[in-house]
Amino acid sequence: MATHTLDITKEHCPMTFVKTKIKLAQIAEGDILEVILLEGEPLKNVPKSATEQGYNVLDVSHVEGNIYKVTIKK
């Protein structure tokens, strides 16, 4: 099992989940993807969309300022 990181702090919806979904498609089953994103729409939509797509959102944590990390298991 490997852990991958995706920084989408410079992206805006709907590209935040599009980039997340592309990265999830590239990693192996059982791997972890840590998505670094901004509060607001990305923080609300990425975990929700990942869950709707059948992925397991393990954690949502505050990093600093308006930056958060969403941990998703494929």
The other form holds:
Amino acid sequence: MATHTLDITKEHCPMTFVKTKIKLAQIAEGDILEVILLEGEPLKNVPKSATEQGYNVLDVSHVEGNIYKVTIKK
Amino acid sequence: MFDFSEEEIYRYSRHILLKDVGVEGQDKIHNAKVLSVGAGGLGSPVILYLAAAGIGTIGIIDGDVVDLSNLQRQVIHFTKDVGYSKALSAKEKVNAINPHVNAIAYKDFLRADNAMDIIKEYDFIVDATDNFPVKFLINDACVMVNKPFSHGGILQFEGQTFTHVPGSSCYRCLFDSPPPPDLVPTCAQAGVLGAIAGMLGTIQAAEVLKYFTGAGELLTDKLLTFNAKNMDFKKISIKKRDNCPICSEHPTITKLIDYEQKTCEFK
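And the form predicted in complex with the partner chain, for comparison with the form predicted alone?
Time for the whole complex; same chain goes first.
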């Protein structure tokens, strides 16, 4: 069970979730994806969208400043 | 498996966002080969939307040339294309919309002697024709070689469509054979509201994309009809016939037939 990281701090909605979905599609079932994103729209939307589409959001944590980490299990 | 470029990810982002499509669905769309029989009223929206969607290979068969009277509804062709091959005109538009699509033009009509060779190269066939003989030909050829297809027909303000997959009811389950000549519309009855070609062809394009992605339920064993005058849409259940001459266990039709088109040769 591997852990992968994806930085989407430079993306804008809806490409934030597009990039998250692409990474999730590339990793193995059961793997963990840590998504690094900005507060505001990305933080509000990415965990919500992932949950809506059937992924398991394990954790949302503050990294530093306006940067957050969303942990998703495939 | 999928290996989309950044440009493709961005281009197809609105598909990728859909739960029922996603990257996996877009990859299936990318690997799909679809044949549009006809590049006219129905073929225009079918080909345009499938090209935009990123269908990997789109075959376009049409032996006709663009006529000025086509432009009222055949939106893939432009005024400058009058007199030019419809198949080539459509192919050029496909390349302009989406260079990732491999468009193959056949400047020919589908007939009993070429149908099998062409159809066998594709995963899904779209009936975008305007005459009964070819509708029966597409049905028979697809049933014989187990290919799915979308049937479509429009006239005046009305349209009808259904989707066939191997094992579901076919066009001959609905209609045994082409209608007698006196029931085929005459020249005066051959008018068509341009926009209904878009309405019906777009439904066919959506069925193709649903077929490849597995999203939702196809129009199999259901005939969708609409009348644009009052915007009534109806879905009628259709049943596979035990005595269907082509798709039953003991078919009476075992080879392809070129029926005669008895109507006036309207454009």
